[in-house]
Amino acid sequence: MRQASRALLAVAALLVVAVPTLAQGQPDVSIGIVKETAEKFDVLVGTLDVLSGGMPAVDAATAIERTVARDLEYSGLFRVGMLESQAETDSLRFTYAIRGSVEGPVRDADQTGEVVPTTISLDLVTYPGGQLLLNKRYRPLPEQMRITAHHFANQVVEILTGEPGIAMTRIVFSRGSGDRRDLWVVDYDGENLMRLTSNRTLNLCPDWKPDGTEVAFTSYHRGMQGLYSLDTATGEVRQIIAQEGLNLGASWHPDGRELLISLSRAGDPEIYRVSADGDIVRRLTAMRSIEISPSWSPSGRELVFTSDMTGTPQLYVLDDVGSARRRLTWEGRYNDSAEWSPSGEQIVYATREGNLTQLVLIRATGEARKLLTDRRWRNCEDPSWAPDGRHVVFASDRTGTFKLYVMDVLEGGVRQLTFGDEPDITPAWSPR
């Protein structure tokens, strides 16, 4: 589980220290527990005219409709069609259609080795009427031809639902085993795969600052556990807090000036609220137990968490002072990784079902608990809510090693977003 689960890791560790879905050709598949039928919209994603710039224009007019069209069909949204030629429509069904126009450098700049960009023409229009709904002119460099298509995906998505897209969103995780393990952060449709650490030691439990320019985590980047905070434009890592005992975990205040930890500075690990600079702001717990994993709401008056005061593991509700504490969970014998969803009305988390850990969605109210993932899945671990609310990433070991999945909680369908021999684990994804 996310971070419960981890805290054991964490504590062993303690006394030790004091790619993507469709380029691998991997069907898409459903968990079938959740299935909603949900309004669509018919798009045809018509071929590119090729005005000029010769091959590279072509490969780049294939890769924008390519990635426009996955962006669409992720997004859980659209019914995509593709044309490969321009063949008679008339018979298609759709409501709306992308065209426009590729304008590749001219050759003489080609040849000069000069890097020239290359001018995509987009259009969003109503089908087979054609009226205009959308123009987009982008100006992108060779290796600006996904962001490109990915920018319009994003725009197509909040003109016809009012609500941003996230084809522009990445998703951090924690790759390796043992006592080393490095962050690594790949955009949402499993596409440009990047390492982030490299301090041969563990680093886990990341979370996106609200705007985006900070990842926090829990590592030994200094021989001890600690919450660091590594820079998302440089690469740079800081210290925020290190204590005695256990650091554990971190979730950003949706203000970005604050965030939630748990301490073992007490004794048994409280939830403490800290500043960006590493300032204890206040003790949230002080029972004898062990609470662990909090989670922000979207607000930032309240806070979910896990703790054992009862015996065994389960969610509870805190307000932002550390009073008006609710329990939330009444079943399963270990809950755990909790996460509100972007909208406050629901809460994602893991619950641990006989011998297997699986994602229960439950409204923040703890009404209408819903089991997301089967045992066929075995086990699916530390859930992270997409921007949209509709999506989940978390991490399975249905193939014997624990991957990234992405799911479709409204319809149940699951793409796989993380490949290899290595483990990965606690994902979160960013929020913008």
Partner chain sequence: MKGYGRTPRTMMSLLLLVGTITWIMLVAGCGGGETEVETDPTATGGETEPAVETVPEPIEPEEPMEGAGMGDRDVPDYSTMEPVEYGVEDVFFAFDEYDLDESAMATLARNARILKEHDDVVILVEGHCDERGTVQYNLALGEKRAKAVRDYLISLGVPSNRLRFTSYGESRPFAMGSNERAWAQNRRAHFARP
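Since the structure above is the form predicted alone, I would like to see how the form predicted together with its partner chain looks, so please show that one next.
We keep it simple here and write out only the one chain, dropping partners and molecules.
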């Protein structure tokens, strides 16, 4: 009986893992514009040995296998096979395998209410050779199985690529419509959806502080805009700055001590550097036009922003004292929402094509402009980079309602991140 349940669970796990692969094959979901095929690692996620602990340990093992497999798949770096899937397994020539064991009770056997951790051992080995590349031992509580798997998946990615994975990142965004949009946060894989604000007004355009401890966002108090910061550990909200007019589009400096923001206190919206406490450090633009949507480069020495000084919104680059301005975009009559990639080499932004908004990737030098989406996606807005510099989260109303999607900009695959009837907009991907 235990074997049968185990097999069933394994099938369930396979179905979940298969979802992104299937989604990429559907013509209406795949982008089709970006088509580079990157080298991938072929990894076999084996069935963990359950040494003791009964069904709860079997469940834990399955949760870990499934989560590790999904994390590796979502990284874009792997072709993942699982042991039970003979067809898929046969089609891949594995170079690596993940194996391990689960030991001990997941819950206290005496039912005293005390929760006893399980011992989990996970290995990354070469395949078929079996040379050990990574061994990790964890003692998680029952509710920590997913985070254990995420941690191990990140380690696997780091061993093989030199850069840690993004399996423990989150996305903060604005959900709602009309008078009320709240900030919500969700794990990068769509799990752990949580509401962060409930103040009966609009809460928009969040941005993570680089250490992940705060989220700056625009909100309204008695109809007037202000920039606020939410402590991600306690949920406490403090005001950063609230000047007359716009207090919009916060972008944290990589050092976490300053933000870029658009303020219209001088008449028109202009770009300012403000301290984390809201003191104005420096005004960077001074024009009789709209200057908005600033985003720091990863070096913190340059920024990209939007200006309609020529009559149409276009992207420009400035240095950190407001000089050395250069125009970045020459195509399209409406470009906005730029975000500089973590590597510093690329910028993703939104452009208007007809009545629709689409995503574009461009080199920071202004070359190699490439559309990432087309009209099958209706409107695509507010792209935000994952820390791996490969994935971008954005809002699209392809289903009729704005929901969040994650795109692999290297290969073009897309998966839906959020579901439900309420519009989700202005996502921001957390640091690692």
